[in-house]
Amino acid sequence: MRRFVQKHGWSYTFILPSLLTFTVFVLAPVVWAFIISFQEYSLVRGGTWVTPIYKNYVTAFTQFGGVFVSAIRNTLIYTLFTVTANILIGLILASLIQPLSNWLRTFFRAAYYLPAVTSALIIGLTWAYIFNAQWGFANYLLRLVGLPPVRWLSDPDIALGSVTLSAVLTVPATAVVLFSAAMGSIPREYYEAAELDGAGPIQRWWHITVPLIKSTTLYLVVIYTIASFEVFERIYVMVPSGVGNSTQTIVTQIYNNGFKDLNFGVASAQAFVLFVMIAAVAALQFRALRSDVEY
């Protein structure tokens, strides 16, 4: 033990501040929320254990006619479309700007990264104006081609689709920048050897570029999946009153129970259902997209 401390003590000293910050502001609240998920909690009286111990989890799925089940379904649909679109759009845009000169590559990386530094609320408000039923830009375009206006955000049949479309059409800034950086780090010798063997641009892209950026793809798939599972700001801004159950997501349900109804026990139970779902999906993604390729 003494030898270990002498050898690695300074290393752990340097990471100690980050470890303490993580423990106080991340780990401790998560553990506390897990405990509350088995309690009836009041800000004044504190928590009392519920009976049976899983009562809050049952209530989470059965309250208000099972709206939480609809919220899970909506979240899964939103995640499936947005993650797939963000990865594909990011990969295509990065592939298109990669052959350009250094100056142009830098310009397009900066241009595409702008949405990442823009507030999610601002982006949501912009799309809410675009999809406004009376004077929105989307209906203006429909009128130009003689089509009737659409109630993008008030029709329960298409409201979730409109929100999902707004997320799909927002440039995936992080994906473009990271894919572009990963492509730039691939040794040119691989492409030159493939070109000598007669491989065309599409073949080089598919058989060299795509496999060698698999670790970046995995990282992006995981972070986009987590972000999509936790979608809230876009829903809250674009459909603040909701359109029945059609635009409810897991996090809007957690917000309603925790901050509107002060039902912290049920909100914590729903938060842990979300945690388990994200962990399960991330495990599947790591298993499906893990790469042993190094270069």
Given for the second form:
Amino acid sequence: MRRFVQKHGWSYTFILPSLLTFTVFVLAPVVWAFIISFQEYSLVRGGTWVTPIYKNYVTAFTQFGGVFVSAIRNTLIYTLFTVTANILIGLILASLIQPLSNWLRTFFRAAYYLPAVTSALIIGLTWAYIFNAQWGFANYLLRLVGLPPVRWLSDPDIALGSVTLSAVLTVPATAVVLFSAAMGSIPREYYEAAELDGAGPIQRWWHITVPLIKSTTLYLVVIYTIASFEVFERIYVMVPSGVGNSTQTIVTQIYNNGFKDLNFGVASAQAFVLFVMIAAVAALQFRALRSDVEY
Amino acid sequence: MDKRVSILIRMAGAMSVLLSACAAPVAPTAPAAPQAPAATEASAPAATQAPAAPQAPAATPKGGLRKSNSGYKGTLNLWVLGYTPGNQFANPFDLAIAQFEADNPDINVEITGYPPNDEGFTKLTTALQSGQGIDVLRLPSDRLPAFVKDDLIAPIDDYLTDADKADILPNTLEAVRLKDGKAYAWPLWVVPMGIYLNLDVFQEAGVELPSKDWTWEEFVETAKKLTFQRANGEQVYGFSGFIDPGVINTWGLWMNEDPSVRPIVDGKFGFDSDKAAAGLKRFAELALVHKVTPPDFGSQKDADVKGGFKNKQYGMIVDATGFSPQLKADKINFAIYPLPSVNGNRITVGAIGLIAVAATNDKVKEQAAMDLARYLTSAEVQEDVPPSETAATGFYLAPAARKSVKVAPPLDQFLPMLDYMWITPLTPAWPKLTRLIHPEYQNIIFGKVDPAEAMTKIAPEANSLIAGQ
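The form predicted together with the partner chain, contrasted with the form predicted on its own above:
Entire complex below, previous chain first.
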């Protein structure tokens, strides 16, 4: 151990700034928020422990007509559809641009990456315009083909679907680029051997490409799941006043309790429910998608 | 010269010409402003959000309420709801502060604007709770109780003169008496809701202006006539309004069902009654049966409602007083009507605009802050900021809470409504209560739930909130 420290100890100074930043700005607030989730907290008076100690967690689920339960259900539906669609769309687009020339591949990668560097608020506002029931582009297209207008963002039965659709139709930039990079690193010999054995393009894609990019798929599934669980800006911009409870998500509830009502205890409790859900889902995904393949 | 180099040089030349053509023109040098005497020099308050705030003209001292006798020297931080440099709230405040500073050369007033939404109120609350950065604040009445509950606001009783008490409308002063019988803010103005009529749409549709004593049936008939399709296919709707947890613009249109329809009756939730359900059902029929509202009515953004009215897509909307100066400044052809009556019941919902002083142990500073608040809610401030190009109605953007203030058009159209204006309850539970009601209210309008069932469902929790549990 002493020899290890003498030999490698100095190298830890390089990660010290990141470690300090992480501790001060991430770890400490998270621990503090966990403590606050068992308190009634006021910016003026500080925190006092609630009784029973789990009271904030019960309140989180029961207040405002149990909207948090609806928010969890909405978040799960949104996550299921957006993660599945984003992975599939990313995979298909990356597969389509992979056989192209270097120049075209670079062009498409850059083009598809644009949404990742565009403000989420701008994207949300654009979709809010597209789905506007009165003068939106979507209803304009429907009118052109003689269909009646749809209340995309004002019908409780379809508002969540519209928001989900907007997320699905926005190109999954990170997925396209990472899948494309992963596909590019697969040795060509595998494809040549399969081709000699008579495998067609679809078979080569299914039996070589898809298994060999499994680790990338796992990474993307996890980060897209986390991002979907934390959906907020899109909802906040597209349906700021809500549509009944049909567009409430976990993070909008955390925001409402924390920043509208300054009810930090309940907001922190809801944040930890979210944390547990994300951790549980990520663990399941790691188990289901872990890859033993190396090349 | 190499041909490629030559082409490059020519391209660079062309680009430089293009770029210089695209650049913003150089502004002509403004003539030097006349030098004001050093003692009376008053510059515009520091713009807190954008550097392009219009410069308030230099003012000269006038005395009266404008002069603080506190002896305070230093800065007062004034937070103003809705203030953004250059907007309808900014110019009147800039001009008024310029005058106050002219009368009090030792006092510098810094204005900070905050938007009338959740972010704005969070910013305000956090600054107020931190005990730094706010001395005087303009806020709506429904936000006051929570601040008073946390002892963040100073009571004004020690500073109220007999003249103030005689001048301020008694019900507004009574409304801000929240704890121990003390008054906690200077009433600035009263903000009732009215029905805005776009007269161009009326003319286009060939609809006669109804009587201002109109009934619900007449209102619905008018809205139906104003719902039509233009030759270019554009759909015009008879009525719209903004619906959000934070606003009550539309509530008067169903609370007029019966005098018993109020959110809190005898300390209990009051919307779970048959009369309230009947009013809600009747209101929802505007969208569900009469189809006089836009398809996204119930979840529209405020800007879309207001923009639709200005762009002649809606014949009528319901909104508060503050929209009328905007319309006047934009030269929109409009009229303001009271909300229609039902069974002879007439009501308009509204709130009181207030100026409060943050609690502090510095009594000299508190006195100066109170003096500023008194001036900003007085008739003198309207004398200093009369109607003009930059302040359409003068300082007051709503009918004043003092008898001595002269109300400028078009705000005078709201004056008859003040007699029957219902003020939102000043209780700390109010924001949570509206959050609880909002989704059910929306679902009623969308036709997804029965009004009676929806209100009965939330009644137990509403009662808990009202009881402060």
